[in-house]
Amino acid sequence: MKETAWKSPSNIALIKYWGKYDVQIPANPSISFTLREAATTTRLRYAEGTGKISVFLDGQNTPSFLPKIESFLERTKDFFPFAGEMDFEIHTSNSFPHSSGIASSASGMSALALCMMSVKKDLGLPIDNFFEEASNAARLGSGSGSRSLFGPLAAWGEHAEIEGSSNEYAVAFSDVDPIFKSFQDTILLVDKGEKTVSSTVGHGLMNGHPYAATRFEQAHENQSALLTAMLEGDLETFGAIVESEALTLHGMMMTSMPYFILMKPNTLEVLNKIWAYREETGHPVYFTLDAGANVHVLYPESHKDVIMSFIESELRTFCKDGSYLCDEVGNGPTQL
């Protein structure tokens, strides 16, 4: 068997996707941070065969992850369609630890679509962009995936103000203030359970949602309101908009039909308490949250001492088994 190997990075959205159409087509556009740390790393060996797949998490052989395999091969088979005609085995592992609020969706996705385009660039199949055919493919297994191509941010979704941007691939995003390219991502594990609703039955739940079509029209506004932000270092607008966007993806989640509530009251302590720590010191330090109960703590790095103080003293307390996960804003995934 030959072999190949992609680290790939999560992403955490800053203007939240939630709502798709067919196949995998967002509602709105959205706009990420590439994470530097939280990462998945897959080893895809391949030969030529009759199909057989088999999936090895962290050494161990985990066919529960056979099914959503499958549905990506069979999703992806315009872009790899020599994948019926060979053997796979599929070695994946996380930086970080599973249920941790962390889209492993997203960078394992992103790892296999590279793995499978760097075996399409070894059989001489032709290859017109290999980053943007590889987000195209990660898209179909997950939509967040997209993003996970590019750093240090990735728009994924039609907007006006986004030159090249696309439905079906993400696109990379540099047009922002020196100081967004080295933010910082601590991420408070308020729990590591797993999510009581799947963020597919979420996004399947904004059919019908009576504040759909308003909250897709606020997101393209958002992003817009956003991007001159970043690109002015308006840290003041930046948090108030990520801030809102978090709340508003927990919002459509509490008015759907059926409703849930993802957060936990130490989600809620969590929040109170960076608002107060804002208002009482003026240091920039915001949240974003994503489909779950943990806590994104977004700062510049220039803050990282004072804010780490922070988290430790007030914030740590609040976590579960006082677990929090340090990262920061990267460049996208790499070959090994």
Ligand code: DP6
Given for the second form:
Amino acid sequence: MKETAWKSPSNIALIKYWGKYDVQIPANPSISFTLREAATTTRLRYAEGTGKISVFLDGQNTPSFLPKIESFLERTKDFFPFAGEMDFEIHTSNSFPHSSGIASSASGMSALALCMMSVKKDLGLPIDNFFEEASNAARLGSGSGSRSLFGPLAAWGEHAEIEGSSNEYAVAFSDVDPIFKSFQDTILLVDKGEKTVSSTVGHGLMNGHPYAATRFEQAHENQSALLTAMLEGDLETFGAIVESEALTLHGMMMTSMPYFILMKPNTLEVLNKIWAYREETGHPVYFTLDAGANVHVLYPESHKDVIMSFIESELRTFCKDGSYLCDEVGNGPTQL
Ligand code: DP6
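Can you now output the form predicted in complex with the named molecule? The one shown was the form predicted alone.
Below is the entire complex, every chain and molecule, led by the chain shown above.
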């Protein structure tokens, strides 16, 4: 068997993708920081065959991953028409613990899409733009995965102010003050449980949601304002928009039918501590949330020491087993 391998990162959205239609078309544009440490490494072994697939997570045969991979290959058959005439052995591992509550779908699907692109290249099939096509394929596996292909930021979904933006693939975005290119993201593991709302169910909640139309419009406006703030290095406006986006995401969940509260009491404790600390010290520290209870603490590299001691002394106590992950803005995938 031949082999190809990629390491692809996760990402954290600043403007949130929440709601989709057709096959993985986002209801609004989104933009994210690409992470450096949280990543999936995937080695794909391939040979001519009959479409047999086996998948190993950390060396263990994991057939429970097969349905997701099969549906990815079905959806991407225009990109990878050769898949049915080959056998694949997929070896994958994540740099972050499975129990950490960090979604591995973005890093995992982008790593797999890149491996499939490398097979396509090896077979001598025509490719216009390797990373654009990889992003498009990754989107079909996981919407947010389309953004993992590029750093330091990536934007997915048509937006008036982002040239070349598309609903089908993400584009690299770096038109920001340098302060944002080395931003820190300390992920506080408030709750280590499995996600209580799958992303399919979650996005589905936006269908028929009474506030959906306004929310989708607001995302466009927030993205415009965020781009200006980031270009100008305006941390205060950056923080206000990013925190509002996080709470809006959770607000949408609370006001959907059925309704969900994914924050835990300790999530709120952390948010209140961050607000109080910022008020008191004036230090630029902000938060965002994913569809879960964990808190991403965002701050400039220049404030790393002071914010880390704040996290240690005041926030760590709200984390499960005192655990958190240190990450920062990264540059995207690497071929191994
Ligand atoms: C809250 O990308 O996980 O993290 O397209 O169904 O795979 P699927 O959804 P997914 O949704 C991510 C939602 C979010 C916000 C974001 O990353 O933009």
